[in-house]
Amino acid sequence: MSERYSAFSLARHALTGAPWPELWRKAEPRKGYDVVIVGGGGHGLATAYYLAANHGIRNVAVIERSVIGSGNVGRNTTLVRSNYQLDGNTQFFEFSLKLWEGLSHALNYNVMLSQRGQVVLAHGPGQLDALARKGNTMLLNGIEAELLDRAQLMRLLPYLDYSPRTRFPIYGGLLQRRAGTVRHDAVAWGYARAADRLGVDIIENCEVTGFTQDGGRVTGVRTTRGEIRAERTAISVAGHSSQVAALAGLRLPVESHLLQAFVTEPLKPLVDHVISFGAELFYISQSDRGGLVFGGHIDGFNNYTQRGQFPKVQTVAECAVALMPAISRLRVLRHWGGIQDMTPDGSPFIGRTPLDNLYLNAGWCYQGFKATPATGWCFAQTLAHGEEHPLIRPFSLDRFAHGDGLDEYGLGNWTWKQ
């Protein structure tokens, strides 16, 4: 074991406060590069990765115009799964997840991958049929599932309010065995290193204002610290894709909202899965600290803030309290937004733009953190050889024309609906 990760080095830095040695360096950005990706974000750092360990192009920057970890990579509540439903979306979710559970050893750099499983609760007749299909869907693509009935939920959830008078009776549940949590700074801080070691410039407090052209072709950046030159250049961020993309005359069709998380103060270990409430986009686990974390829908306005809406915080409140009443009495330590990029059907873009040699990955709605490897993978292929890969070209810029969208999120409303 080396020094930096050896029990002496653990002791050392603990009693004398001595700083640690950064993961990556504090790269200055040089006139040009083969590919220069806008976003220091999971993603972006994932497409980096992954163009320097997959494809060899290791001129490569990566600008963030704050510092790594401080956007939505840091801003999420860390769930990884991959029970979707509509073709397109099962299988790229299924190859980020099998991703995930290699992430460690590929990035030498433990991401903290907790496979507790997820439970999608149902609450009528009619959620637990459609849990039935997603779950054969699940099947025939190879991904594990089980359909639970309530008895079943009962022994492996008994913590959950299962009365008579419960405002959203439990009916059944689908289990997905391999889901879970990842620690979200760990996969920021190991793709950052993991890149770095491969000679990838990771630039940060580097913010981009606009994009320089020749006849309709992309050649590069301007920024506050310079002009960079690019053959190829990528938009890889989160919360303010619409802004970016317009800097160089492009019109996406995103929305922005706040999506809020919270977390309460310590206790044992007792929410030992991810459990979804079907009566609302609502979702809860335990932290390894103990805390609860948990989260529910977006503001229903378009805002750039990072910070909590009262009526939200009300009504994520409802939520847990009536899934869980015994946690009614818990002090919320603190919460925190990320802002959410929004499509028309919930599904993200990914690929190549009208402009030639400018790529763009935007519009992850409330998908992003789980698909970082699978995004990170896929893009660097397309940007590496300049066709999309298979797995992402349902989610093509162009898609609503052809009346091809993936609307995940408009299915489960309307499963929750009936």
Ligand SMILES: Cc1cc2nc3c(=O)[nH]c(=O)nc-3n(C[C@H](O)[C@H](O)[C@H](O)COP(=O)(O)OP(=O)(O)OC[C@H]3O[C@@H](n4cnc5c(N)ncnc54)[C@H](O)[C@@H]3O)c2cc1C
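These figures come from a predicted structure and were not determined experimentally. Rigid core (definition): largest C-alpha set, two forms, superposition within 1.5 Å. Residue numbers count along the first chain shown, from 1. First, how it differs from the form predicted in complex with this ligand.
- Core-superposed comparison between these two forms: the CA of residue 403 stays below a 2 Å shift.
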The other form holds:
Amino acid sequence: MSERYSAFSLARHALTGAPWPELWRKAEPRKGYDVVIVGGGGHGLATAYYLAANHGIRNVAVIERSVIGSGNVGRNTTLVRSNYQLDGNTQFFEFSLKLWEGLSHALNYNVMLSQRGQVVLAHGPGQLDALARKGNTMLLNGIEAELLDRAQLMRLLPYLDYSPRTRFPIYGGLLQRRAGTVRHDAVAWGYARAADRLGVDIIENCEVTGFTQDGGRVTGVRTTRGEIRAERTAISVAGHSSQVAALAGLRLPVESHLLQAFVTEPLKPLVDHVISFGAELFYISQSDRGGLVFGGHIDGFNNYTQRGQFPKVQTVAECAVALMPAISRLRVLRHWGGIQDMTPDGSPFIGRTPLDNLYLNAGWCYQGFKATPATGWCFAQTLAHGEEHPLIRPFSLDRFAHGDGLDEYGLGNWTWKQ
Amino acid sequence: MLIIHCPNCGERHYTEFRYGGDANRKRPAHGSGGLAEWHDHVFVFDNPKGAHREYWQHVLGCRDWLVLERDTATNTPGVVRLARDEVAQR
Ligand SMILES: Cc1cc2nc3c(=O)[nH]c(=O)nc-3n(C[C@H](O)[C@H](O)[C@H](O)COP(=O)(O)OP(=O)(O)OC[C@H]3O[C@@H](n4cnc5c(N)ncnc54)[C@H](O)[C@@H]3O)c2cc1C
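Okay, that was the form predicted alone. Show me the form predicted in complex with this ligand next.
Okay, now the whole complex, with that chain kicking things off.
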């Protein structure tokens, strides 16, 4: 088992040269568990950790078909923030940001939260009004927000294009100082290690291929390494939710879409905030290594290829240069894609399913990484008590049937209708 | 790059087209079906990993609606037909 990290353990290893133990055991599947979580991404691991830490449920397995960190938890652009407008989202994402703020201590693992602040830009007076309204919503919910005018932005972010000829003039922006970035791999490793220390089995290279059922009740999973019984089973497989839910006979309001991300060659420190363009979905930040990290929209048609289409590269590069002409000669170093669930309203589904003892966490679109701690916390409570945590009630699977869609941006899967 | 072979215009980049979603969906007849049926028609997706039949409109070309067969696991395009020919065959 991994040992507790401290100044003392660091000194001991430095002086004795003793090797550091592995972060989590290579667990073999046992016959049965109280809870089996399908999918070892950030969400699955966080859920396992909070089941053990908050509810004392330690007889838990996380089943991952590949290795920890190979899914979207290791592919995202690491932004965390809580500047949401709609009731339900605002409270949930603020709860998540608060958990991020204490996470390194809770996990005894440095997740490198960097609260560098995020600025959303407005390129017209109407857009600035909309941002003011969003800022007010945040303030009413006890979340800090600052509306900045053009002069303030010119001081704060002097490297943006403020010239009179620019296609999208900058009118102002909304700043959330507590927003920022988190090292995504550390989140996966930190939750895995902390869950393992509490007794959770993390089983890698084991694919769930079916569910065992007994008259409308799910009793466990079939895997490439045999059957595993479970009192409660949780699906948390990000871009493959439709695939895995179909194994239990469920169809979901989900389509799988490809999202690309990019990183440039390293630069000296330049972009010391997270900046979101207001004229198109585009955002940029600078990694600790110096590379500019940025991303945009999904490719626009459902697929599972994990390989992006070139026109999106072009759009994203155009946004980058429209915002910051100074980086036009910069070379892109790496570029990758991830498959994420897209839902009709862009919001997730967390909670019970029509099948007894089967729970679902799915439909995470662009905002799934920042939701990791809150999802884990609330989903664990839901699994422990058999009833949804109040913060996730707006994310119910049957909300469209009640006219309760939660559409924050109009960024769902129907790209051609937007 | 996904390249679609338009029966009217030939091989074109997918950016000339507007995506129109799953072509296997059939709208319940007006005045029929309960809430559950309509809900599923509008909001629920098969979302297969593999063969998919889907609509594309050639907005920057002939403006015809097409039905393309595409493998969603690889993006390999297959047979393309005019949507109106497909409908005529129903
Ligand atoms: C390019 C990109 C950029 C993004 N940027 C951001 C961002 O800046 N901020 C933000 O908040 N969000 C962002 N997201 C979204 C975020 O990354 C995801 O919503 C989130 O990581 C999903 O949850 P997860 O970590 O559990 O997913 P994953 O890490 O994908 O975990 C799901 C796991 O399930 C496993 N699995 C699948 N099928 C099976 C099976 N049958 N059996 C066993 N295991 C299975 C997979 O192998 C995978 O490891 C981004 C996503 C992408 C693709």
